[in-house]
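Next comes just one chain, in structure tokens: the form predicted alone.
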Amino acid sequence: MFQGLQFEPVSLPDHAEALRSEVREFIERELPPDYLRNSDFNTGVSAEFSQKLGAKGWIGMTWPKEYGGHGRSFLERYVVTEELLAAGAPVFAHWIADRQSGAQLLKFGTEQQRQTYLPRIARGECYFSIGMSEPDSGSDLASIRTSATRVEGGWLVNGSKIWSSGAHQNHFMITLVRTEPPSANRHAGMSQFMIDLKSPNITIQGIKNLSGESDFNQVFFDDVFVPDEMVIGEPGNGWEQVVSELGYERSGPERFLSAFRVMVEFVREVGDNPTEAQVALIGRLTAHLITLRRMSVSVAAMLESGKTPVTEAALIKELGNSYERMVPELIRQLVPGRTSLRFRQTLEECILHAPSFTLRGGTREILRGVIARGLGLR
């Protein structure tokens, strides 16, 4: 049956507005002018902008005081989100914590979890990467292999998680594990734990992009222990959890602003005279990205009143996706004859690592399956 989805029109409100302009002053005051890079949060590092990102309030602006958080909402997030991400900012290094392992905890944490970790998080001290998919597995969550068996006070972890982003420079992962054998049921048996990257029996190996860097990382867990105090929620619950967190991870600007930098420096070089193909082709990205947007600021009003937009969030995922593939490439089929450094920096770095977009938060044929069960198509 038919079941639609939920894009309610939602406009910004005056306080978050308000809010972009000091975000921008920030930003002006703390990077150099001659800072350039693009707008794929993955692409810059640095604790000291984290921290003082954190000393700013904007991480864990949504969460509750009392655990580090500024009780701010969703949209005023979305606002500090896409003028970082529209700036380049070097947001990475806090950015899978604040985005969903933060809020993860929040959820289904225990007390003392939250205690702990959410105010290290929120200072921009403490990092998070995903352990999610596994070789040979795809997106398909439901066939992973990484096991847990207990032991006397916790868990020994044996598998491998791959495409983690950050693993090699983060303290933490929230690991996607089996806790018991595979059955009938799928999506049972399965558990979430948070593991200490630096523990012992933990290799971590780089995959290097078309760029030559690595910040995709396989790791490989061999008798890893993990105390009971570092299962998130119940064991067996892990299913659950992993399909709310990816709400979060699908569904924001970054999902389709990666090429952004790239549009706006190819605005800059056509200057006032350009041709009518790129007249045509500049409103036709534009419209595109006006739509995505709408439609993410949508999420974030569900995700505001509790809500859990899977599919909506894997539908602007999925589209998001597309267009940021679709930028450069088109972008590059007319460029000007003569462009500037600036320019030709900007689109050869969105073009080696646009291959890296379709594989985060999940790749589109899994996407597209998650949208036809979502909309009682399959």
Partner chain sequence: MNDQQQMIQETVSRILRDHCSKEVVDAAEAGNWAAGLWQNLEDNGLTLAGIPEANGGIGGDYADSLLVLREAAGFAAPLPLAETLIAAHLLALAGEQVPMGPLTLATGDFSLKQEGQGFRLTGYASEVAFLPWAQVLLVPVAGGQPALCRLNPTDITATTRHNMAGEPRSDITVDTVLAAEAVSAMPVDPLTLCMNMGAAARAVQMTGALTSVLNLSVQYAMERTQFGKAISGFQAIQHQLATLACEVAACQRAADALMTSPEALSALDLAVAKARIGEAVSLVTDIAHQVHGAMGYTMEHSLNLRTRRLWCWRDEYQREAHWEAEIGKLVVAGGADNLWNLITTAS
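I would like to compare: after the form predicted alone, may I see the structure of the form predicted together with its partner chain?
Just this one chain is shown here; partners and other molecules are left out.
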């Protein structure tokens, strides 16, 4: 039975706000003035920037110190992530490792895996890809066919993953594979492997997206050997693990800030002399954004208190994605006559990326299904 929604009001503690100023100063110092800022987390890649963030202690913030983490709260982590996104900083190199792969290792990995990889991730040196989707398995993730067969000391992987963001530049991919043939229980018999993307017998082919960048790939596995020590968690437990991973993937501020720089540049363009329609649109978009942000802070607080906000994460992603798709569409109607090159580039980049907002990390339709389950409808 439907029990109501669970977004508790939360305000950020003072120490989180103090951290905010520190992050702002850091970003202003580090980003070159002519850098074209993009608040879509999937865009800018800079290993150098990621390492500097690592040195500041802003990667793996919530992990225990013994694994190179910083024992800080999810609310503090929230502040750092939203500041980086809002400023349009190049964060993609370490983003997935920090957001979800590290969390997977912490939760399901062996002691040896944690000790080996978490400190490297936290230093901003070790980057991960997500290996879920396949050419014939998108939303229906349980239908994957990439398989692994048992061999001496490990497994041999065959098959292919697709849309693997950053696989051409990242070090590892947490890969969902079938370790047993499909059975009546569709969710049984899967496992997560941490695959070194530089292993022999792996081919990585870039795929161009609408803006012409090849930031995702198809990855082919032809008898790729994965040693036992690279299995994450128990073989067969892959589905449960992947569901847990999606919780981290869906709830953050990257799900409503992708178009934020378009708003900033629009405000710059209209300057001191906006039309009434421009003022009203800026007001409307701001009202949505403030509200989404409050919801996201609530989710961060739930994570902090050890809850798994599955429905809430889906809800904020769905609402946030719709919002970030609406931003460029509404702004383009009210663009002033003369605009700067920077504005046009920012807007066009956003329009070209926008179709991905409601696909990546679970489509709009899949999220609505998750919310409907939370409402008790299915």
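Bear in mind the structure is a predicted one, so any value in this text is a computation, not a measurement. Positions refer to the first chain, counted from 1. Think of the rigid core as the biggest set of C-alphas that the two forms share within 1.5 Å after superposition.
- After superposing the rigid core, the Cα of residue 272 is displaced by 2 Å or more between these two forms.
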